[in-house]
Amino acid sequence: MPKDFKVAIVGGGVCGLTCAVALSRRGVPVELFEAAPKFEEIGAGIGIGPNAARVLQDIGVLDEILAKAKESKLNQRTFRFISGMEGHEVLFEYPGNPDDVGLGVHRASFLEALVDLLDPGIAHFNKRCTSVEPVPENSSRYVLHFTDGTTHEADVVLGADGIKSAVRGAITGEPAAARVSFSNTVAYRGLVPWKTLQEAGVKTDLTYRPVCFTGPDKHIILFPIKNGEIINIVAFVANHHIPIGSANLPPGSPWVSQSTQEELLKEYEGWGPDVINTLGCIKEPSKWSIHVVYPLLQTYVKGRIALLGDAAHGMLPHLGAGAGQGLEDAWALAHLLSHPQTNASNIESVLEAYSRMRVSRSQMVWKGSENIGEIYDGCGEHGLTQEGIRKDLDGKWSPVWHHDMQDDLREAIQWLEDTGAHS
């Protein structure tokens, strides 16, 4: 029975456009705002781990990922840990079940493939967003309201804006910038050839699996991309002895910028050969000055409007789960709201239920990751010794990877039937 609601999605990132597809898919009429003149993501690469890649094979794309990607099947295992130091002594190898794999891919690849399955009809570029509304003369709908003045009207209003997120407030009631905060973490971004590292004497495979240098109060994270013909690297650099939100840059100032190969390796003296060999092949390195939604919020609905992705609960990425959340987000959203139950009578219910679903879940995940660069970064219960870093980091991946979003939706589904909303 077609559905007697029109759903729009605000932001056509990672998480938008996976929702888009998915709903479409589910014969849930939708419409989708971009704020950028067609789908770009800025970035490098991103990490699919296995709860995800269930996600994205259930939606169905994840045979057109694997192909933009030029992969074959999922193939990114479990993390080595080695010393960032010389020597490079390695510390832990994250043990993993034969279905712990996972996908290391570029971000314009992963969307690429899911462009290639959108209606174009319902995307609408340079629309970005300034406000969600209530219609006046009917509160159950909402106006969308975008910088070049026009507007839209809809039962429902998904917001995947990001971190920066417009429609956060309609829920907070809150200036945007009020739940953002300085994580006190900067990453120096870099793609390069795994034949010119191998050039530059690097010793390490960093095609096989991905692989985390460990150091004080700094870490680097590569991973291959593109059937091992690219590393990706993340070098981090993070103060963990103040508490996120307490330096908080100048206002205007850019969360991202170009910085120079000296100021990258200068962060990094004294680490060991491989990772000095390493930064000195990336010529000119992305700073970040990672962002995340802090306070955390109590819900991610009001109303008829629901929040996805970082918008609700933009994390650190040390767990390499922060894009897993918005990708769960995105079918936890498909599934409700494409329920045979589910009507216009009783969306906010539905809504209800998603946010019931996803807050605890989500903000766990959170959590962990700023844990677990506290781990990477030697701030850990046990220190950065082999015995150290194995204690603190053994399970810490199953609760994300193992967790069963089926149960999560079957219980979601019980708590509306026993609060009669679907009966």
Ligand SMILES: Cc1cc2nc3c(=O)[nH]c(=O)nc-3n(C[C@H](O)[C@H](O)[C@H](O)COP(=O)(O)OP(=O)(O)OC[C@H]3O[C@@H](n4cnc5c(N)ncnc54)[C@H](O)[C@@H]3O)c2cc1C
Contents of the next structure:
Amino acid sequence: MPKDFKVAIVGGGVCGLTCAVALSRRGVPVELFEAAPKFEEIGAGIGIGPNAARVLQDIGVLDEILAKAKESKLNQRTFRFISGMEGHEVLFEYPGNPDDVGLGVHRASFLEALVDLLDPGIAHFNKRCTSVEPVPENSSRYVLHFTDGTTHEADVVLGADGIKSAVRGAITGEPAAARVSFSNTVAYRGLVPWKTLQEAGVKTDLTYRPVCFTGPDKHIILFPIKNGEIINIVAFVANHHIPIGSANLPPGSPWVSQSTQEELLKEYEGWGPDVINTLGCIKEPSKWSIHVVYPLLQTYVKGRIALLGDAAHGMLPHLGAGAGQGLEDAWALAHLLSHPQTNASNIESVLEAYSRMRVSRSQMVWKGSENIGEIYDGCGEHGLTQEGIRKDLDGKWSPVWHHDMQDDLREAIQWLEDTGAHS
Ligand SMILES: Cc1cc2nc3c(=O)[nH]c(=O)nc-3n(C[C@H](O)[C@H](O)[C@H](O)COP(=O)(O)OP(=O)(O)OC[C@H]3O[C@@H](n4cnc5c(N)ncnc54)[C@H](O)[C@@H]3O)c2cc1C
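Could you drop in the structure for the form predicted together with this ligand? We only have the form predicted alone so far.
Let's see the whole complex now, leading with the same chain.
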């Protein structure tokens, strides 16, 4: 039966776009409002974990993403942890079962695949949302206000507008900045052809499995994209002694800026040759001051407004799972909103079921991401020895990768039946 409600998604990043594709494929009327003049991603890779790959498969977009990325199958295996210091001792090879395979992909390919699957009539560009308010004469509908002075009315609003979310304020009643904190972590990013790295003398094989070079207060994540031709590199520098939320950047400081090779190499002075040779190949690293949603939200919904992706739970990237959690959100929303029993009269309960389903899981991953970053940087309980890192890391990805989303969905639907929202 056609749905008697219309959804507006604010934000067309990976999570908003995935949600728009998933909803429209399941017959839910949806429109998407993106602040930028077109869909665009940054020039970097993204790791999609096995849990997120399952979600993409279920939505029916995984094959298109693989095709766009020119990958014949899922390609990303478990990490090797290698000392970043002279000698580059292999500290730990994270064990994986045959299903523990994800995808390393260029973000642009990922986004393009989704854009190709979206009915172009659904997307509206140059629409930066400033606020979401109930329609004065009909409080069960909302009006979205945009910076160009236009407005749009919808029955359901989904905020997929990233960490600086404007929609979040409609849920918390606070300014967006109230829930955003500097993580005391900076990331330098670059993409370098594997051939260039080899020519520079890098000996560690970076094409087969993702690698993490570990060391005191710093680590480097490397994984192949584009069939192993390009290596995605992210070099982190953190201060784990300052609690998140207690030392924000001065107001107005840029979160992303252009850095220099000199600055990056200075940060890693004294590290081993494969680290220095790798970083020496990044001519113009971009520098990211990583912000997270903190304090964490108690709920992702209010009335008929819900948050997904970084707007709800922007986290540190150390488990490689932030976008994956947003993809799970999109999957959950698509299933719950398209459920045959969901209609305009019970949407508030349906979104409540969504929040109950997603808050604890995504925040478990948020906390796990912070914790694992400490371990990589030598602040774990057992230190950066082979034995120590094995003890601290063993099993850490299991709750992220092996979680059964179908179980969560069944529970959410059961709750809707138990409360009488679904008959
Ligand atoms: C260094 C680094 C490495 C990472 N690596 C990984 C990884 O390997 N794997 C992983 O799963 N995650 C990773 N992440 C996290 C991942 O990048 C994010 O979780 C993900 O991009 C969030 O997607 P999103 O769609 O929620 O938000 P965004 O990607 O931020 O998209 C938000 C969209 O909303 C638009 N928008 C913003 N405000 C408005 C507004 N007011 N009105 C309308 N539109 C608006 C923006 O233009 C944008 O298009 C990493 C993050 C960092 C910083």
